[in-house]
Amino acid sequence: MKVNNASKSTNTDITNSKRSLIKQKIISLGIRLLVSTLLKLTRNRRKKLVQNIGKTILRFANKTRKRAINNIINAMPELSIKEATDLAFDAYGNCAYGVAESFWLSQVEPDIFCDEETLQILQSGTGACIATMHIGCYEAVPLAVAKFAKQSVTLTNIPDFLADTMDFYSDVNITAINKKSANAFSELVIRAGNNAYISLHCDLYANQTEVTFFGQKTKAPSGVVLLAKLTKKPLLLAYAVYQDDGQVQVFFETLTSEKLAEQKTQQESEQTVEQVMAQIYQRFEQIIRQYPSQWYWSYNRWKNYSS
């Protein structure tokens, strides 16, 4: 009897696995067809359509919508409820398009801006760690890096059903590492050591380093700073925004071009990380205030936590 039960359980697992695989393939095919259809439209029509889809999704996503509005009100209390609500919908629509453009990166030609020192770092071929954020065209930063360097690397959170479509990164010479991978950080360390340029989104909540963001204490991922320290690479900040005509502009800034100092104790090292992260988040806030309708407001960035 036990053998029969085990056999039935195994057969059920196999059946469920097959169903899941078929479902993933159907979804993947559906997305490919959708992208193919969108690419037949002019860029302006494509943008308006995706923005409207994003706004419609937000209208029915009560939890996501409420969080976005609350985040905006907490960050910019000078806005009225109506202004915060309108901004939440505009931002969600714009971010939907910023995500969608990842599927046709080969058609995105960003304008790139940086000072002379930063340009030298990007052209040196010796690598750098780049702190970026969820604003404008999400993957425009590693795309812009690929214009200068042979090794442009980023982390992605690709769903399983899209795993076979990651060629939209490789088509534009970007190496995408799945952040769900158990050895993702170690792979980043190896690639950074081999002079790759690593672009990491670090405006999400993560229970790592305490920062002040829009006047409120929260915690942030400090992996980009730790990676720069560990590999002794320059640390840059970059972001991509859309102009009124739909053109993508990418801006690079140098945070530190010197090797981060070796610290004698763990406490001193953590203080150094906190100082750099504070600088990054201060700059993030300035950028968001300049382009509030292009930043993704719906993440739970101000979670309660024990200090």
The other form holds:
Amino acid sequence: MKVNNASKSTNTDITNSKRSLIKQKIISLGIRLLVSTLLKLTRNRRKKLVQNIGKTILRFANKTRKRAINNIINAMPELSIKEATDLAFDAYGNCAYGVAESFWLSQVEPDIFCDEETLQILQSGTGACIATMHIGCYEAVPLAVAKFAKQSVTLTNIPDFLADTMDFYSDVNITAINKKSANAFSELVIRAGNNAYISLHCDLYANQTEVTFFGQKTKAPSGVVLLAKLTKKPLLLAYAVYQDDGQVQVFFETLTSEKLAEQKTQQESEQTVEQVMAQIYQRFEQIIRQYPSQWYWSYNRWKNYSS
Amino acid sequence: MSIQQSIIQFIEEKTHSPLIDLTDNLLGTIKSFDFMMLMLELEQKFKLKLPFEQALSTNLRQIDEFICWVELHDES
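And the form predicted in complex with its partner chain, for comparison with the form predicted on its own?
Time for the whole complex; same chain goes first.
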């Protein structure tokens, strides 16, 4: 009897995994079709269509919409409810487009802005760690890095059904390490040690380092800062925003580097992880205030954290 | 405090467990973020320079192997 049950169970597992595989293939195919249809449109029409799809999704996603509006009101209490609601919809539409652009990264040609020292770091080929954020075109930072450097690496949290379409990264010379893979961390460290340029989003919540963000205490992922400290690589901050005409602009800034350290006293140059994170979050806040309709407000960013 | 004591104390604090099996996989015991914090703490406390990328090589997976590796860098 036990043997029969085991056999039945194995058969069910196989059927489920086959079903799941078929489901993944169908979704993947659907996405490919949708992307190829979108690519037939002009950039402006494509942008408007995706933004409208995003806004429509938010209209029906009550919890997400309320969270976005609450986040905006808490961050910028000077805004009225109507202004906050309009901003939530605009931001969600823009973010939908920013995410969608990952599917046609090879068609994205960003304008890149940085100072002389940062340019030298990007062109040196000796690697750097880059703190980035979910604003504008999410993958434009590693894309811009790939224009300068051989090894542009990022972490992704790509769903299984998109795994097949993941080659959109390799098309533009970005190495995407799947966060869910067992050896993601080891791979990241090895690449960092081998002079890669590692772009990591660090504007979302993680139970790591305490920061103040829009006047509220919260916690943030500080892996990028630790990685820079341990590998003795420069730490940059970068973000990508859209202009009114749809053109992506990517900005790079140097936060810590050997050259900057030489200019400072030893005490100043040995900033703690918390101090560097405070610097990053102060800058993130300035950037978001400058482009409020391009940041992803719908995330549970502040959670129920209190110090 | 010795390197071994520091590492064990760090792991105990992170896992909230007083019973650490030194043959356990280090990265299976603490999070990757905590692992980086540990490396940084060891570098600062013992004035070491640890080749970070080596710390994840296959022969350093166990906690006791990691301790030996750090101690080796302290001696040199």
